[in-house]
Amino acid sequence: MKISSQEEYGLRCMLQLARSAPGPMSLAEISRGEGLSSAYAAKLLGQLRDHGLVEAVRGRSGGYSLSRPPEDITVREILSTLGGQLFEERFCHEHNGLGESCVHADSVCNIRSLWEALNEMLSAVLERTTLADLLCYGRVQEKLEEPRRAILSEGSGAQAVN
């Protein structure tokens, strides 16, 4: 899995948001902050307030804020607002081959399979992981710990194949 850049620094600029709450931080302060050119950042910025994750505040000591405090904004939002799930189910119409559909497309896909439960469980660790976490260092890896284990435990009930 691949996240892109988008997400990457997205992401990021949400998380100075989320230092700076509950006052507003420039354009320019985000984008120095980051390293990214103001273009870039207010593109991003845009894209989340679009989708009403962040506020614009007008005015001489306006800048962009957080819509709502960091607890109530999940990673999983934020992700999907700048780039989309790592599966979605347009994926097979995409990845066809030469054909209009993918040739597993009416059969059970093994694949497809995979994709889905990986999607699940991604998308479960997204949802349960909020702005506030991240600002925790060391909090994200606490909460993940008991779905870990409880991974690895299935894991280690499998018999080795010669």
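Owing to the predicted nature of the structure, the values given are computational and were not obtained by experimental measurement. So that the term is clear: the rigid core is the largest set of C-alpha atoms that superpose within 1.5 Å between two forms. Positions refer to the first chain, counted from 1. What changes on going to the form predicted together with the DNA:
Once both forms are fitted on their core, the CA shift for S38 between these two forms remains under 2 Å. Core-superposed comparison between these two forms: the Cα of S26 travels less than 2 Å.
Starting from the form predicted alone, produce the coordinates for the form predicted together with the DNA.
A single chain, with no partners or molecules, comes next.
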């Protein structure tokens, strides 16, 4: 359960495009701005382009630009393009151990419920956070303060019920 390098660097490239002046920004500028090799930045931007998050213009004076305004691009889309989701449908099918299917496939699986709940929480937060939010100092903190408090306050209360 770790943030992948692609997620980090790809999101940084997107943020840079969001900050940039109108018109395409060249690979050289983007990679220089993030301290990445241009080959690596190209790979990441290629993925983002394939998923429709950025547009590329080839040839002289070409470059990359966001395909939509920053406030219409969610962090969830970006991260899901670069690194998939925390928990996906196929996960259980891919963790069968030695058997043909998971030994818990036919029964209620509380671990699965846990993964689903975690995934939903993360997705919900990321879906509501846009590139525009990441541009603005303090916006992320503000936006995530309430859910964070909600979760934390839940803690002592729910514990007592058991």
